[in-house]
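Have a look below at one chain only, the form predicted alone, in C-alpha cells format.
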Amino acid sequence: MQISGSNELVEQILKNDLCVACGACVGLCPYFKVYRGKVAMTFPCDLTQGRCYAYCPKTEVDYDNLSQTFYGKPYQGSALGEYRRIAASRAGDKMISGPFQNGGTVSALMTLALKTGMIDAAVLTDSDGLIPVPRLITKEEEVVQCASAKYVASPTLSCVNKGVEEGYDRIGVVGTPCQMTAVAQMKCNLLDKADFKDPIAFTVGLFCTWALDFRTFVDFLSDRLDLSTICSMDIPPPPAEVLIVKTADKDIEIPLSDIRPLVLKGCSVCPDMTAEWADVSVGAYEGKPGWNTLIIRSEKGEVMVDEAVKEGFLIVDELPALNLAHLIQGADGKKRRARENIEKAAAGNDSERNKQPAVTENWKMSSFQ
C-alpha cells in the first residue's frame, strides 16, 4: 500500500468527490476542515506522507493486511465479513431509557464499557437538529444523549483525533462502515512510527447502504416542511423503501427512490455494509422493532457482549435463519454494487462518467472479491 500527503489525497478523493466526511482527517493537523459536512484543505502541505492519507478509507485500502492484522488470515471478501457469532439483541433492564432507534444495544454496551473502565472516553455522533455533532463523551449517562440514528454524513472521527490530543488512551467509537474501515487503519500503525500507540479500546459499527449529503439533504427537506419541526427520522427495514421524517404533530413518508439522489457518491464505491472491521457491529432487526442484530467479531466484542448480559445490560436471542439470510443477501447486494461501479467508473466512458464518481487507480478490485 501506498501512503502518500495530504495533496494526493485532495486530488484523488476530495476533487473526485469521493469523500464521505468521516472525519479522520480532520483535527490531525491545522490543515483540515470541516463546515456543514464538508471536508476542505485550508492550507498548503509538503508532506510527502500524512496520517490523513494513511486513514481515509477511500484511498487505497489494503483488506488483507486489515483481515490479518485483526483476523490472522487473508481477507475472505465474504458478505458479512469475519464473525463468531451473530444474535438479536436489545437493552436489558439495568440500562437507562432512552430514544432508542431499535433496540438500544449500542447505547448499552458503550454505557457499560464506560463504567466498567474498559474505555476512558467514547466518541458518539449527537446531533443539532438535522446536523450531526460528533461529541467525546466521559460520563455514562451521556450516552444515552446521542441515541437514535443519523442518516446524514458525520465527521464523528476528528474527535477521536481530539480525545488522542487530550491524553485518553482507551476510547470507544461507534461509527459507520467507513468510519470502522478508517479506524482500523489508525489501529495498524501503517506509517511505521517507532513511538506508536493504539488508543482505541472498543468499536462499535453500523451497519449502513448510504449516508445522505447534508447541503443537499437540508435543501430537499426544506422544500416540503418546517426543518424546525423535525423530531427525529427513521429508515424501517425492507420493504418498506420510505424514509419517515418525525415531526411534533405527525409522521411524513418519503420515498427513498427520492432520496436516493442526495447519497454521497463515495458511498457507492463503498463494499461495506455491516463495519466489517468493529469488535461489534449492530443494525436493525427486520419484522421486530425494538431489537437489533448482533455481529459479534472479535474476542474482544464476544467479552464485552456476554458481561453486557451478565450485569443486565443487554439481553440476547437466537436469530432466525431467514433474518440472517436477508443479511447476507443485502451485504452481498452492496459488495457487488460497488464493485460494478468502479468497474464503470474506471471504465472511463463518457456517459458512466456522468454518472458515477471519478476513482482513482488505487481502488483495487481485488481488494474485496
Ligand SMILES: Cc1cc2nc3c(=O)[nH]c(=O)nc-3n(C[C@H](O)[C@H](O)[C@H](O)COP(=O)(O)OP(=O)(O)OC[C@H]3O[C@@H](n4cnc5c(N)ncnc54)[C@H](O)[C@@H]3O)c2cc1C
Given for the second form:
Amino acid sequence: MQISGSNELVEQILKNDLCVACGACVGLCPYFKVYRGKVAMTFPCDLTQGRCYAYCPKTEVDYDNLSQTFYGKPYQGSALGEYRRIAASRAGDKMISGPFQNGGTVSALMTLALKTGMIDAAVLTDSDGLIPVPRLITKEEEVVQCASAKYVASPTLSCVNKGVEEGYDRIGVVGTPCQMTAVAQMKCNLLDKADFKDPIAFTVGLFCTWALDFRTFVDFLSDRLDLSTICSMDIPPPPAEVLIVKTADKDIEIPLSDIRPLVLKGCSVCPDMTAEWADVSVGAYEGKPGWNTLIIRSEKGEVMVDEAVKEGFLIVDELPALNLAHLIQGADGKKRRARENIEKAAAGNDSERNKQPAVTENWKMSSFQ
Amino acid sequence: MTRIADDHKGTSHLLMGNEAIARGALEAGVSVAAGYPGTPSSEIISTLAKVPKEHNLYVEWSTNEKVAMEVAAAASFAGLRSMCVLKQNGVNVAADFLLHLSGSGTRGGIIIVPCDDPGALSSINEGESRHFARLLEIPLLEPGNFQEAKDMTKWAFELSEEIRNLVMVRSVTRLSHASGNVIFGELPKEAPRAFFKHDGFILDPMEGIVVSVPVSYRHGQQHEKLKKSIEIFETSPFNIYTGPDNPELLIITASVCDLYTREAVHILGLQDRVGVLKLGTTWPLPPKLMEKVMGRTDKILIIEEVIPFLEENVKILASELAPKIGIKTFFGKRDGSLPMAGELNPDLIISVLVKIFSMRYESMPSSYAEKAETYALKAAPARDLTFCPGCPHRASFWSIHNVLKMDNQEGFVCGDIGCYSLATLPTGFMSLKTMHSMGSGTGVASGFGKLDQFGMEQPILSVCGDSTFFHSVMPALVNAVHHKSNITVVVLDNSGTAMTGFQPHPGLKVDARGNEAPNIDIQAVCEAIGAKVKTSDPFDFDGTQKALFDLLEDKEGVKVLILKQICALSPEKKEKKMFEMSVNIEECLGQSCGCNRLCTRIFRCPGLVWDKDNQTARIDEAICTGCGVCANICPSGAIKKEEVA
Ligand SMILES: Cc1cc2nc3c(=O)[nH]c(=O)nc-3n(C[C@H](O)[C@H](O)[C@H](O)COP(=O)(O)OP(=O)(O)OC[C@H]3O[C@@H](n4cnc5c(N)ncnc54)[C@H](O)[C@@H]3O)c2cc1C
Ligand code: SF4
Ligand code: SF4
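What would the structure be for the form predicted in complex with this ligand, rather than the form predicted alone?
Entire complex below, previous chain first.
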C-alpha cells in the first residue's frame, strides 16, 4: 500500500469531497484545520509521506493489514466483521443516568474504563447546539455530558491527536466506523517510526449508516426552525424513516428522504456499518428502546464487558436471532451500496474516475472479495 | 534639515533633488505647501515641514491629493504662493479639481509638483503626469539637474503669476532621490498677507469670483495664457542647445535623460557630430526655438522615459514646420529605437547612438561581464520581497489566510497600495487577489459583494491601511453600506503612513509640522457610516481569528475589522524588544511530520532562520524585533518568548 503525503490527501480526498471530517488529520500538524464541520489544509506541506494520509479512512485502506494486525488473519469481508459475541445490553444500576441515545452502553463502558484506570483519557463528542464538539476528558462524570448521538459528522479524532500531544498514552475513543478505521490505522505504526507507541487503549465503535454534512444540514434546518431551540435529535430504528428533532416545546419529524441529500458524499462509499475495527461496537436495539445491540470483537473488549457486568455498570442479555438477521442484512446492504457507488464512479467517464483513484481501486480489490 | 532655510546667498550645498525643489519654493516665498505622501515625492513636504517656524510656512499632509490641491489653491486665491506635491498617480486623484482649477485660473503663484517613477521603482504603475499638462492646458517644466530643480521651481511661481494659472514642475525618481550641488539664491524678506477678493467685476481674474464659467470665455482666456507661456519659453534659459552648428544628429531631450544623453555622447566621443537640445519647458513647445534648432539637421533622436510625449509633440511641430525646415528622419520610441516602458540609462542611449552611427562599441569585455554576473549571482544571497521582522501585516495576513482557508468557501481579499501590497507574495501568504489604486480594494469588494444575485457565494474581504482609509476608502465604505454589500473590510491600522516614511494622517494626534492635532477615530467613523465594527490586535491570533470568523458568519451588510498594532519600524517601536526570543532545539520538530518547518518555510519572518547543520529553527537575534508572534505559531511550543524587563 502506498502511503503518500498531504498533497495527495488534498487531491484525492478533500478536493473530491470525500472527506467525512473524522478529524484524524486535524491537529497532527499545523496544516489541517477544521471549521464548521469542514476540514481544510491551510498551507502546503511538501513531505512525501505523512500521518495525515496514513490515518485517513478515505484514502487507500489496507484491510488485510488491519485484520492481520488485530485478528491474525486476512480480511474476510463478512457483513459484521470479526467478533466474539453479539448481545443486547444497557447501562446497569451502578452507572449514573444520563441523556443516553439508547441503552447507555457506550457511556457506561467509558465511565468504567476511566474509573478502573484502563484508560487515562477519553475522546468523546459533546455538542454546542447543533455543532458537535470533540472533547478530551479525564473525569468519569464528564462522560454522561457527552451522551447521545450527534448525527452530524464530528472531527472527534482531532482530540486523539490533542491527547497524544498532551502526553496521554492510554486513550479511549468512541467513534463512528470511519473513525474506528482511522484509529485502527493510528495504532499500526504505518510509517515505521522507531519510537512508535500505540497511544490508544480502548475503542468503542458506533453503528452508523451515514452522517450529515454540518454546513448543509444547518442551512436546511435554519430554513425550517430556530436552531437555538433544538434539544436533541434521534433516528428511531426502521421502519420509522424519520429524523426527530426535539425542541423545548415539540418534536419535529423530518422524513429521512429529505435528509438523505444532506449526507456526506464520503458516506456513500463507506462499506462499514458496525465499526469493524473497534474493541466493541454499539448500536440501537431494533424494537426495544432503552437497549443497545452490542458486538464484542476483541479480547480486550470482552474483558471490559465482563468487568462492566460484574461491577453493575452493564446489563447484558441475549440478542434475538431475528435482530441479528436484520443487523446482517443492514450491514450487507451498506457494503453492497458502497460497492455499487464505487463501481458507478469507477465506470463513469474518465474524469469521474480520476476523482476517486485511491478509494475505488482499493475497495474493489480488498474490501469486497 | 534646517540648512534648506540657510540664508547665505551664493553658498553651495549638496542637496537631494526633492530638497532642491523645496529650497526653490522657499526662495520663491511659498506660503502654503500641501501634499499626500508617495515615493518619490515625499521629502519635499517633509523638508518644508521642518523649516523653522519664523518662516511662517503652512505645511500639511492632506487627506488625499485632491484635497491637497484644493488647499494649495485656496492660498493662491488669497494671493499667496503655494504648491501641491504628489506622486504620479496622485495627479489622477486630483485630476477632477485640476481641470476646473486650470479653467478658473489662479492668483498667487501656484505650482503642482508631481514626481514620476519611470521603471516603477517604488510604484505599481508607470503612470505619467506629463500628459496632464496637455490635458489641463497648463505649462510644463522639467528640471534636468539639481540646480535647475531649485531654479525652475522658483521660476515656476513667477510664471504662474505671469499667466495667472497653475504651472506643473515635474520631477522623476532619479532627480528627486539623487543628490547634487546646488548654489543657493536669496530668501525673500517680505511677509505676504492673505486676503481673498471676491466682490469685484465678476469676470475680473483678480477681484471677481473664481470659477471656470462661462466656460468658453474662460477657456479662451486660458489659451491666451498659453500663448504667453510660449512667448516666454522661446527665450527661456532652461532650453539649451549644445553642439555643432550643423550636427549629423540632433538629440532632443529633457529631465534626467539629459544627463544620460550627455554621458553617452561623451563616452562615444560624438560631441562634434551630435547636437543636444535640452528642453526645460516641455509643453507647450516654443515653435521658433524648435524651428531654429531642428533646421540644423535631418536626423532627430528624441530621448525620454516611458510614453513618447515629447516625441509626439515634436513631431506635430515638425510636420507644421516642414515647409520651412524640410522633412526629418526621427528616431525615438515610435520607431522602436527606445523602449516604451522602464527607465533609460546611458548604456541604452549608447546602444541607440551606436546603431544610428554604425559604430562598434563594447562597454566592457564580454568575458568580464560574464564573470561579474556569475560572481554577483554567487555572492549575493537570494532574498524575497518580505514584510519586515515584527511587521504587524505578517500577523494580520496570517490570520486572514488561516480564516479564509478554514472557512473553506474560496473567500478572497481585494487590496490596494501600501506595504500590505506585499500580501500578493508568499510573505503575505498570497492573500491579495486584486490590487489597484488607493482605496480600490474596498470599492472592488463593494462590487463583488453585490454579485450574490448572480450566484456568487464566496466571502469577500478587502484590506486597507489607516492612511488609505481616510484617503479614499471612506466613499467606498459608504457605497458598500448604502447598497448592503456583504463584505468585510479589514483596516490594517499601523498608526502612520508607514510605506512612505511615517507621515502623519488624520487618524493621528499630530500633524505634518509636529503640532498636536485632533485625531479622527476610524472605528467611530465606520460605526457612523453604519458598519458593524470589531477591533483586535493582530498579534493576538485567537482574538483576531475569532473576530474575523464572527464577522464572516454575519451575512448581512458591511463588517469592519480594525487590526491595530504599530509598525515595527515606527520610531516608537524601533530597537525596543518586547520579548527575548529563542528556540528550544530539543522541542523543535524541524522537518518531521507534524511541523515541516512551519516557521521558516511558511511564516518566514526574517528573524527566524533554518539551521541546516542542526536541522532546527533558530532565532537571528540581530534581526528579530522581539514581537513574540512566532511563539504562537510553533506547533510544538519550541519557540520561547521571555518578556524583556
Ligand atoms: C452519526 C451516527 C449515526 C448512527 N447511525 C446508527 C445506525 O444507523 N444504526 C444504529 O443502530 N445506531 C446508529 N448510531 C448509534 C446510536 O445512535 C447510538 O450512538 C448507539 O446506539 C449508542 O447508544 P448509547 O445509548 O450507548 O450511547 P450514549 O451512551 O448516549 O453515548 C453516545 C456516544 O456517542 C458519541 N457520539 C455522539 N455523536 C457522535 C458523532 N457524531 N461522532 C462520534 N461519536 C459520537 C458520544 O461521544 C457518546 O459517547 C449512530 C450514531 C451516530 C453518531
Ligand atoms: S476523512 Fe478524516 S482523515 Fe480523511 S481527510 Fe477527512 S478528516 Fe482528514
Ligand atoms: S515551527 Fe516550531 S517546531 Fe516547527 S521548525 Fe519552527 S521552531 Fe521547529
